[in-house]
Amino acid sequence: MRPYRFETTPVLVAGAGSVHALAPELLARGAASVLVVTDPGLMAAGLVMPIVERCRSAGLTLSVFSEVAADPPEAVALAAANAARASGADTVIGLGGGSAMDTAKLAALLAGTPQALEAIYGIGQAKGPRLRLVQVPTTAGTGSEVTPIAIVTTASHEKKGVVSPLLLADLAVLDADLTLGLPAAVTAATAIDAMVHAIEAYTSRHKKNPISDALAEQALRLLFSNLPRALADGQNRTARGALLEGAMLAGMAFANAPVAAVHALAYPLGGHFHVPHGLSNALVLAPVLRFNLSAAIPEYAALGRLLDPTLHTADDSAAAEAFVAMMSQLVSTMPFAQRLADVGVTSNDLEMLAHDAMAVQRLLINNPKDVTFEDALEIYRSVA
């Protein structure tokens, strides 16, 4: 048996209505005070109030931190810490996608023991204790949900990531009924993010174990089977619930065996033109597993194997060609952009997002073949 680590978030309740169980969860550990994490628009979206009112009605005495915005600026997560401060709380609860859950983090952490956000940058520099700390994801796509990892984009439009198992949540509730109402692109984005955590985990360099190849497996079979079901009905509890799952069981896989070239790639896109994640990760998916595709034959054939059963008959590497041309048919189908033009990148921005890619080396060391700058630059071109 090779050695391996594995943590995750310990304590799960999924399930449409789930939300529902939140206050007595919250009470059964002791939470008296607690401050919610949110974004603007979920708060338009009537989403918020309701489950605040829930947790008020039990008697627990809430806040409301709803400036969360997408990428989020370094100055929203300490502005988060001083709400959880100011308000006393003792419990802190991320409601949203993965800008609101990873600030949720950070305010949990840096409420909790106060340090320098510029000094807990990378790899087991953050220190506890934190607050208590619930995620309620509200797509399904990050899994930040189960990853002890939270990223924000500083001044120079860098993105930066506080990696530690401080930031692991002690409870997240998978409520699907809570993903009803996102639109067609922002659903087949966030999926398609998720698909790349499952893909990147299972090819990892570093870290790659059973336990992240069986959840990595199961994800990508929930989430490639059933996204065309949520896009042809926003409203199927099924398909919706299948998507949180998928992200959810993709994110404690790359929790584990950590993402890799998409990512650093996809990063730029967010830091400088401010394009969702899950569209940045969209946009270099195919030309990254292109350019994979000769060091991860074994893998890519698996994946497609698990997709299309046709393909058990086939040599590995028509089954990993078979793979992806799969995922990049999957992404030129979605209701999104297709190219870097189409998000405001021009020719003459490529250098500059190849040079800031490769400073991203903490996820590059785990892609299965070595990335240089004028791979990057190649990458972009090919998708601009």
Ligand SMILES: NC(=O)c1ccc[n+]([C@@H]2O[C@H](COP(=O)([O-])OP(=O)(O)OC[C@H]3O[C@@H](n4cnc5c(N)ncnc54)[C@H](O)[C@@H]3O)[C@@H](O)[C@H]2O)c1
Contents of the next structure:
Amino acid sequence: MRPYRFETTPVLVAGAGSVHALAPELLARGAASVLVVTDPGLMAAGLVMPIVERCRSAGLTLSVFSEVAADPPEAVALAAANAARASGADTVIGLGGGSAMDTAKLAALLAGTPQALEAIYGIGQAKGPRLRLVQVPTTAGTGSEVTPIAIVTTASHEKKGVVSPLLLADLAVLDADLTLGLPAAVTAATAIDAMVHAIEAYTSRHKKNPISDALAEQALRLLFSNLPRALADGQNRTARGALLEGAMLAGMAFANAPVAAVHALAYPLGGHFHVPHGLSNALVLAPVLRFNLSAAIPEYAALGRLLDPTLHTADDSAAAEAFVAMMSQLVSTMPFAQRLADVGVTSNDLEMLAHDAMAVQRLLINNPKDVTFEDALEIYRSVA
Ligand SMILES: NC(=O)c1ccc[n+]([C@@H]2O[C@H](COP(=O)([O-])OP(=O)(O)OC[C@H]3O[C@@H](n4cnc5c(N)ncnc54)[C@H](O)[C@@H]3O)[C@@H](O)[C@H]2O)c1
Ligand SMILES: [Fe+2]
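Return one more block: the form predicted together with the named molecule, after the form predicted alone shown previously.
All chains and molecules follow, beginning with the one already shown.
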């Protein structure tokens, strides 16, 4: 048996309407004063105040920090931590997509133990204790509710991660009804992000293990078959539930078997061009899979057979190629930009992107195949 380590969020409450369990769960844990960390889009969608009011009626004191921005800048994380301190919160709830949940993680951490944000970038640098942390995802994408990772954007447009077991929530509440109003483009981009988490965990070079493999397989199965259903009918609660569950399972997988070149090449697109995280992954997904193919034939073949059982009669090479073709085909039908030029990137920017991608060694070391500067440049060129 190969040695491995597996960690996840200790308690999950899942199911349609499970957000109603929030107040009793908080009270049972001794919470009294709670800060909800969310963004203006969630406020406008009317998702926040009903939850806040329900918690207030149960006797909890609630404050709301609603200034989270996409790909949260450092200043937003610091402002959220100040809001937690100022309100005397003992508990922080992240309510939203990855941006709100990641900001909530840092607010709970920095309000619990003062530390400079720059000092805790990287793996295992954070000190605790932190405030109680509860996550309620409203996108089916990042899986941040079950990952020990928070990603922020620095003043120099770099996306940096804080990775620490302290960032694993105490509780995650998964209620797919909160995702029914997600616009199609966000549904598509966030689901592709989750699929990439599953795929990259499955081929992760060092920490892939039997649990992350099983989670990644089930995640990809759920996400791949239900994304078209959710796009055809956003109110399809079965499909929405499957996407939320798939994103969570993929999060559990990549939290323990980290992501690789797709994410490393996606980050500079988010940092410099504010391309939403899922879309930036989708833009480079097909060429990175093609690049990796020769080094990941057994894994891609297994994933291909999972999505198309007729591939059980094909040999590994054919099944692996079919998998890359299936994923490329899926991305090409999505309701969002397909080329870098469509998101404001010009040919003059490609070297800078490749340079920045090479700095994401934390992730590149997990790729099944080594990536050089020229490789990265060629991948960007192929989707320019
Ligand atoms: N912590 C992790 O493990 C991890 C993993 C992957 C990505 N990330 C980070 O997460 C961030 C991206 O998160 P995301 O993709 O979930 O997007 P997001 O949180 O930035 O949200 C995208 C948009 O969708 C809106 N929205 C969210 N839920 C909605 C709903 N139910 N109805 C209507 N609108 C809704 C938001 O208001 C926002 O405008 C990036 O910063 C990325 O780097 C973190
Ligand atoms: Fe991601």
